[in-house]
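There is one chain below, alone, in structure tokens, taken in the form predicted alone.
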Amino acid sequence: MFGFLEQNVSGRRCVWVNGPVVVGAGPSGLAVSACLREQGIPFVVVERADCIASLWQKRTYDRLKLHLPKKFCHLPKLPFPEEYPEYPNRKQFITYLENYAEKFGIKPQFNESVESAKYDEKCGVWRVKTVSTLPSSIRSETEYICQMLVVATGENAEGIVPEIEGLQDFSGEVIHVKDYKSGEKYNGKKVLVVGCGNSGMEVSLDLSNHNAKPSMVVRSSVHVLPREIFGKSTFDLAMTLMKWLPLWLVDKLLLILAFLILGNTQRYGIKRPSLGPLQLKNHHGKTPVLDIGALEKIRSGDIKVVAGIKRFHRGSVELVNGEILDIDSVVLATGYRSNVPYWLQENELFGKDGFPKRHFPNGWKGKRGLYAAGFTRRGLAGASADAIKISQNIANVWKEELNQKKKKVPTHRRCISTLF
């Protein structure tokens, strides 16, 4: 699949990449290693996890779906298949990447968490340390040297666990959506759910649907928008609006239509923010949520809507407006971040908070051939659209350096020498 020179040093695996390493299995990874493999560039693929996509394999809810329709959704030079629902269930989506990795000759090296990475100004490349996942007594360390580095560990690499006064004290099981899987074990339990956005509202209507008694915590505003219009996609409707009409316009006709449909949700206790929903997406990265249920049961009384958090009890959580409740279990809807200021020793791309400096669609591309795949905050459609630009730019580079024919021996050739 690459190719290589391999070396062991004092028990370290030296590998030289001749072409692009990108750190990350997932969509985004797998999309931009599809669109390599389709311009004829070798590359190697690192994954911390046994498996492509863990994040959906492993720390996903059973009944979630594709939030948007099959056609936003699918990576770069593989159509879903036209027998699978406009949105596709979680298990559908996974055998959709599963394929997708086979078709393109994808074989990630699994079980390879990536401790640095690191420019060496000195010889012109990338060092990339990773250390072996498998469970073993054994430290195994790989140090991959490459000329391009492709991040694409996603928005979603870790779980977000908030600091709540009291909530080591309380005695009832307390759970990251990350590890929530269903609602069936909660049956007849007084649940906390802990956010309100898609996941918060999703977990809540699980756990109501399988006769548990949720009370989900809205701190903050939020735009609830029905997933469908009169029959079509909203974001269907919003992208081919856009086409004619302002944002800001296209954000009134949005409210206009959810307010028609759901009615005022400020009377449930989920207060609008003043910015539109496409005009708070575009700038602060704040997904809508798209109702397929919960407001519903909201309204029913099912799922309780509750103020935020004071403090938690041994058996009970304490609100800001001062009422109590008596609760059994949480689920920290919280949401998730980047983890690449952990590994990613680099400052000009990345900025602290694990994300592109510059907003899309210029967040991409780097100095130093360092490129960022799905950091877009726009979901699929973003790191398909990464992904592209990616492969175009390196085969650009690849032909370029092919070309040459300078007799001299590049720099990183010389510094081979020092690498073992």
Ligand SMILES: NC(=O)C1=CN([C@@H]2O[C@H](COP(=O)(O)OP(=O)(O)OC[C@H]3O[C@@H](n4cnc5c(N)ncnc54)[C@H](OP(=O)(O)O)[C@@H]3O)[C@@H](O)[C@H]2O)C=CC1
Second form
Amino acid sequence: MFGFLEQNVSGRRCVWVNGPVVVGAGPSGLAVSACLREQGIPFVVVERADCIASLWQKRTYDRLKLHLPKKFCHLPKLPFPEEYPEYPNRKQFITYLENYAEKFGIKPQFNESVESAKYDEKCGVWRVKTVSTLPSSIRSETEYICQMLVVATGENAEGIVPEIEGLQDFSGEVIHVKDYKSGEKYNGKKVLVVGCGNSGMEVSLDLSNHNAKPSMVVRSSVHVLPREIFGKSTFDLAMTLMKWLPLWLVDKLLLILAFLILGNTQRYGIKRPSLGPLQLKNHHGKTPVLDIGALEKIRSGDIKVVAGIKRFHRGSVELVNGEILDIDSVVLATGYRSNVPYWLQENELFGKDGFPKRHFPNGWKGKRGLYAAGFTRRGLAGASADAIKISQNIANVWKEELNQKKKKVPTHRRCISTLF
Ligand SMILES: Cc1cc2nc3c(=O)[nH]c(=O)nc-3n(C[C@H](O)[C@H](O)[C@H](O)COP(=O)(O)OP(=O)(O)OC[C@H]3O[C@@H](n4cnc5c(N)ncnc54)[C@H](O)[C@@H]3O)c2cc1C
Ligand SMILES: NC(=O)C1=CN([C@@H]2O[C@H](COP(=O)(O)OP(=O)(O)OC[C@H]3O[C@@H](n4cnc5c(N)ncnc54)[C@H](OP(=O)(O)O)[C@@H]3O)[C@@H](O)[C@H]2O)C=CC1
Ligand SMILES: O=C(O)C(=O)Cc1c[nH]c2ccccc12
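Having seen the form predicted alone, the form predicted in complex with the ligand:
So here's everything in the complex, that chain up top.
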């Protein structure tokens, strides 16, 4: 896969990659790599962490389980083991991904963070610059040069930390939910959970299960659906209904069923958005909460629902309705963002928000050999769909180029002398 490897005068390693460079070794990067391996195409995977699936290994909490049934979450060419439960837990999912990487011989370049990637028009190549993330190492840099680039850095690359008045002066611990592991250490503590997406709901539940006292901030609205309806996955049911009915009608049915099972969530301070849950997910990327028990705790008062935040004080928080709550700690479950705009110097495929400008199913391919995997806002199933299309497209380009090379001298040779 490495054409050649050299040290240039400034100490930067330059690596010519025969085949695509894949940025990110999460489920999306692994899925693309596995499909490329099956097609016999060489590739290099670059990963900033020291392991595969770093979101799952390092930035998720102990009790996490997939919230969609396993048939919607496996990657291409390898279903979950039969003995896995319907909703695999975090450890099982990580084991599955490790076996996946092993099976397809995926060996990422770990501890290398991509800091910039730019298309070199003159040479017709992508220049992908990485910096070592190892703390003790001197800043070692590598430049990968390739003709195809697969962006697989994820929708959840960075935690969003909102600027809230007084937060700097708050005397207790403040963490983003990506650093939350368990409610164990919060026993007896009053914890403000900011945000009511799946993270905020599940962390509030975990805190309550560990005898902490969570208050969850709901500043606007959210759709809460039961994870299962009459023993069948709500997501599965929705997918089945969508084959026959328009989205708005499926939404109406889901909301009727949710009302019958959960009751009126508004009674507990949780307003529903005016757009239905699937329409909201499709048009705005906002995931409905699939409830695994938080609502019951809200009903019983073990999780308190509170209004938006006005400002923090040293040991308390002031809400927009004037209420003041004494709190010991804060968990910011305030969402994630893509980091693509920080490093990819391109503005045709990706927009300013770090997501492809064109929506599913059209956002996976750009120009000049650029691809986006895992930005469909459709979870793991979306990542798998991208991987299949991307690898197929790369295989076609690859085979075409091989045929052309048989006929004439490859064009990139002209450039090599100017690269160093
Ligand atoms: C808590 C949580 C639970 C979820 N549960 C489900 C679920 O049950 N079902 C479902 O379908 N989806 C779920 N999702 C959606 C989630 O997006 C996918 O599960 C999946 O992790 C996405 O894979 P990915 O490879 O696209 O991104 P990631 O898993 O985030 O992987 C991206 C990788 O790229 C690396 N990276 C980022 N930037 C750089 C850089 N500049 N240089 C080098 N490497 C970089 C990261 O370190 C990371 O390892 C969940 C998400 C979260 C946050
Ligand atoms: N078991 C599982 O499989 C789990 C899956 N996930 C997935 O991970 C992804 C990320 O979820 P999540 O981390 O919940 O992020 P989300 O983006 O879904 O939710 C962020 C929440 O934070 C709120 N918020 C943001 N800023 C503020 C602020 N300044 N004050 C008050 N509230 C604020 C938002 O409110 P508003 O709507 O008003 O902006 C929203 O409720 C989702 O796709 C989710 O499904 C997460 C956890 C568990
Ligand atoms: O868990 C997530 O974040 C997902 O994106 C999975 C997902 C894709 N489509 C959905 C619709 C409703 C709930 C979850 C998902």
